[in-house]
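A single chain comes next, written as structure tokens; it is the form predicted on its own.
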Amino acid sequence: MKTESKLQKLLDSGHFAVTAEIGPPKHASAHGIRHHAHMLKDYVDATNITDCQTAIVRLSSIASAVHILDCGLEPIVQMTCRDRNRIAIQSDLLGAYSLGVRNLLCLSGDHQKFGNEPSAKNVYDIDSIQLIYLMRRMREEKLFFSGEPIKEHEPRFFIGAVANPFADPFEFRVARLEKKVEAGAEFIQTQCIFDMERFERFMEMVRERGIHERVHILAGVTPLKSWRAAKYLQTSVSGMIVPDDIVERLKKAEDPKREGIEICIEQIKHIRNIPGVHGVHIMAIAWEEVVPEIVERSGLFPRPKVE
């Protein structure tokens, strides 16, 4: 199903895509968002706008997307199932589409106990796989979630989802990915990858099922600023594998930040040679300014143009 998404046109044309991520602020100013959007617009094809990531209250993903569009960069709006029932989800996404948003990433959302409102009530009226299915049905069959017909101007999002190749049990990871693809996901962004050997095994299983021919897979990468950041991901983040050699390499480096950038560039060059991977998703957490250098030195600049 063709949409008006530039990202979809690039991927469907066989280009190796590059997406990034901008985290909205914990205040009501869009200055930082706009600054990052102007900085990234020539180096990435689209950028995620996180939806209260780690369950911390932030400027809304949809409002942020409008600012980013105004800066000439295509946004990917995230929608979590944690905070909204099906009425609010549909209303927000109709509004987002009316404002020019064409890419949607469907997520369950981090549990609120990890955020700054741990006593908040979660919703989870539907889960992320149901959201994918219902948004595809809304686009292709012109139906609200209830089954009521949409008489005209149905939202036609390019629909995405996430995958974690590293969570246990490992053998179920590809099965869960396939469920999302069957529900209607057209592009996938993975958790940040540090263990290349395990990711290659994951992609082998993906290719065995032919999933890479049914969905565009963008491999997640994250430049690390220090060995302590690597150690934190290794020991404190569920479903994340950071090999000891990366921690040691950062620990021994004279300039850990520079070493983190070098590691990220090496990872992207490796990922580009893995069959079935259609792009990279660069998650430079609170470090967006290094994305242009990473893209350029990875051989991914200039970005292709599409009509």
Second form
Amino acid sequence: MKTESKLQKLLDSGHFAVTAEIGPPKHASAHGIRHHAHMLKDYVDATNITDCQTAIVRLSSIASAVHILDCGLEPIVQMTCRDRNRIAIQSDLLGAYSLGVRNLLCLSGDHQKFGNEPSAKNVYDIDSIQLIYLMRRMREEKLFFSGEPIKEHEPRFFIGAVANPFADPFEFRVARLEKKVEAGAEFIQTQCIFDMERFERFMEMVRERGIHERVHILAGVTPLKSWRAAKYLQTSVSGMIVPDDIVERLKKAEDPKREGIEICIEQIKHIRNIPGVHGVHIMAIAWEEVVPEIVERSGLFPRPKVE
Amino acid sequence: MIIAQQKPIKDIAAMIADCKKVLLVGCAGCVTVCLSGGEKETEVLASSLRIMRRLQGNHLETVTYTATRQCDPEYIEALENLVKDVDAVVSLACGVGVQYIAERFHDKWVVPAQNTMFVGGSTAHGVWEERCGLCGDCILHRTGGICPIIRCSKSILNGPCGGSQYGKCEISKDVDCAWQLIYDRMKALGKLDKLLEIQPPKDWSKSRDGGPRKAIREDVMIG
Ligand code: SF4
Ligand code: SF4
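Moving from the form predicted on its own, what structure would you give for the form predicted in complex with its partner chain?
Shown next: the complete complex, the earlier chain at its head.
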């Protein structure tokens, strides 16, 4: 189904999409978000707004999205299942749509254990696949989650989900991706890729099953600032694989930050040639200002225009 | 069975700080099996409380009793004579036992000596693990006999999530990923295709949804 999403139009017309991520602040000012939105506006097609990422309380994803829209950039609102039951999810998403948000990314969300409210009660009323399914049904069959008809103005989001080729069991990852597509996901953003070999194997399995023809896959990349950051992701973040040679390369580099950017650009150039990948998703965690350079030097600038 | 753990003794002592004489009631049910509220633990708790109070120069008299089960009114009746002259009752049962005693002897101060934690079983001597979340609509036939509601940290019905790695859950390297276990089991059973079916949202109205649940068996009701 066609939505009003610019990201969807771009992807459907065969363009290689570029999305980035903006993490909202731990305070009540939109100043920083707006600054980043202006900076990224011409370099990316849409930006994800994380939803209390790593379970840390931050300015709301939907409120941030409105600021981003206001700056002339298209937001992708992230919705986690961790914090809301099905009443709150539907209410918030109706609200988001009414405010002009057209892209939705459905996630289960990081467990609250590692955030700044570890004693919170989590919700997990529904899971991410159920959320994808219910949102698509809302759009196509005009039904609330309960099955009650939506009389008018159903939200018509372009629906996305995430895939992590680096989590286990590996053999089941592609099957689970397919399950998300089956449920109604139309675009997929992957976890940050550092282990290119594993990602290639993942994409091979994706192509074998023809999944790349049914969904747009955007490969996730992250520029690393230091070998310590690489080491941290390697050892302390579940569901990540960072090969030793990346850690080593950063360790040996004279200017690790520059090296991190170089690695990221190389990765994007490599990813662009992997059949079935339809875009990149740049997650420059708290380093949004390097995104324009990365996009430009990866040969992805200027961004195509669509109606 | 129900797994409970005794509260720190100073917390129990604080709840009965102004009492001269207390009745400690153990339970011969689940809490005996998980070694936290049976006859032995009741005696130990009573003497610990007495010692503590003696050190404070504030004498405490204790009476002990262990009920067959505190979650059945008939076994609570037996306390009738014992509660008469005590200032408080300390229940070592699960939360049900505490409530049953409070309900039966409504003019008595009744306090919990335990934190009632979960429904589980022992996996090694001295180790108990949660296995069921009492959801009221069991789906173990769809998940290879492993409960995702309680054993998956996010209660995902269509797992495993992106945090599953090396067989462990994202919350801790000491916690098995329930979905890895489910995957392994279903694979061994040749039923992996079952995991590809999209599981619908759960009907939590059968679980803890804000109102107390009730089970009725008319065939065994009297009168
Ligand atoms: S599915 Fe429900 S009833 Fe069955 S073990 Fe899990 S929580 Fe208990
Ligand atoms: S890692 Fe496994 S057990 Fe932990 S939340 Fe994810 S699916 Fe559930």
